[in-house]
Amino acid sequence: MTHLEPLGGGAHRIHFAGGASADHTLVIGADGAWSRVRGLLGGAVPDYTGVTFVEANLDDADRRHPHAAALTGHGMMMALHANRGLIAQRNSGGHLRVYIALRTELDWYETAGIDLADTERVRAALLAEFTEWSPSLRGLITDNDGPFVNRPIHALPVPHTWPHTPGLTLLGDAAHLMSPFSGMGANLAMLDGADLALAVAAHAHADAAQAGGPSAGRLDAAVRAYESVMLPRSVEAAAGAAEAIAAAIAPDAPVGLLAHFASRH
């Protein structure tokens, strides 16, 4: 999609590349993080939250990196500590992701001269970052299997809210992008797209005897009831986000990462 016109009485025009276009009466951002659609909802914008992950992957770990594996465990590991972070997850198939939290500029690497290509140069900064960290937890950063990848953390300003507009709604990171810290995203993109079909289709059944779906009204009333479950829950969970990123990746973490928790539960 290139662009979305109005057309009036909660009708929109999708423009695609290559000169196609098609109308609808209902059109749902679902275009993650930069989204488009968005544009016409008041037209917010991700904000740099002052952390990047640096990915890094270490694959067969169980038996080519045993002592990250270990450190893993099952699930994920978190060590923070002064505004850094090392994070490791466990995948499938013997595989660990982890990442290598700072809080920094957007344009690090930039600024140090550094082609996130050149994965030693790369490597050789983020241990500058880690110089009093236990080997062992460097051995995260030292062991990676393949290049860094750059993860600057984006999120949408919270709370992010529009005017209900006929025709309009989002799901998902381009309703609510936050921060990873939430560990709700990708659930709440699929507990979204599920109550936005349900409501569809319960207003839907109310014009059962009408061929070619609901009625403008009612696809409208089916949009309604979904923004009005939605929004609240996202507003929320886009609060306790940048909250705990804030605490995480912070001069005195993890003990303002610990009083956050416990605020909350």
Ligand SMILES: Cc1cc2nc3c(=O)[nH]c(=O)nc-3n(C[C@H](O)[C@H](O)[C@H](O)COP(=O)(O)OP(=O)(O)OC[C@H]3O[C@@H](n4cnc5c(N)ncnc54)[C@H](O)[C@@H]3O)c2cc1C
Given for the second form:
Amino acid sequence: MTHLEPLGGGAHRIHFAGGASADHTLVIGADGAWSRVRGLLGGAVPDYTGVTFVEANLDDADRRHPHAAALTGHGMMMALHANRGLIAQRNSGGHLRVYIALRTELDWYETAGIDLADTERVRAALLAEFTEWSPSLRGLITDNDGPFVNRPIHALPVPHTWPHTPGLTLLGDAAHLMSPFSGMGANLAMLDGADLALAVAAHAHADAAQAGGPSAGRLDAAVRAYESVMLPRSVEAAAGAAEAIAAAIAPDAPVGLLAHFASRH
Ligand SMILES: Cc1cc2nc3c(=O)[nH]c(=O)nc-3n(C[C@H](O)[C@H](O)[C@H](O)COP(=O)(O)OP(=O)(O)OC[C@H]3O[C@@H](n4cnc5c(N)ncnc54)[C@H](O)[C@@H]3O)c2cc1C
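Having seen the form predicted alone, could you give me the form predicted in complex with the named molecule?
Everything in the complex follows now, all chains and molecules, and the chain you saw is the first one.
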């Protein structure tokens, strides 16, 4: 989709690259962090949190990287100190995903004259940030398979809401992009989708006999019902995620993060 055109009465025309278009009575923006649909719902733009994750990947870890696999265990391992972090997560198939977290400028690599495609240069720069860390943790930086991936962490303002607008709504990151420290972004996106589908199905039921699907009025009632559940839920999760990233990649880490966990559980 390149852009949306309001047609009045809650209808919108979706324009696609290549010139095609389609008219719909309900458009659901499930288009992620840089959502274009959000442009018609207040137009909030994500801010850089001040934290960048540089992603490393370790394949077949139990066999090829047994020390990293043991450090990570069956779930996730976080080592946090003085605005830095090493966060390792076990994925399926014996794969480990490691986030090398830095509180730094958005353009840190440009300032340092580093080409992100130059894996050895990126590795040297990252190791220089973790000189006093234990060799076993530094192994998460030295042992990766393949290139590093730079992932600056952005988040929408908290709270992010919008005035209800007939014919349009958002779900997932488009609605509530938050730092991964919530641990819930993908789960919330799926829950949003399920809640919206259930709300539409419940409201459409009353129009079951009507050819062409539920009326615009019933669709609007379904979207209102969905937003009344989704918005407060996502505001609470996003507030927690903002607190957690501020405490996790902080000068006194991990002290603030432990206090954050204690206050929420
Ligand atoms: C480093 C990192 C680690 C994370 N770790 C976790 C974790 O451990 N657990 C967890 O639950 N969450 C995690 N998340 C968050 C999770 O990835 C997101 O919350 C989740 O992917 C959001 O799903 P979504 O479908 O809303 O958006 P997305 O996954 O971004 O999907 C949006 C889709 O819309 C498409 N799109 C965008 N614009 C257009 C357009 N104009 N036209 C057509 N299509 C378009 C995109 O191509 C994409 O396919 C992490 C995020 C990051 C950055």
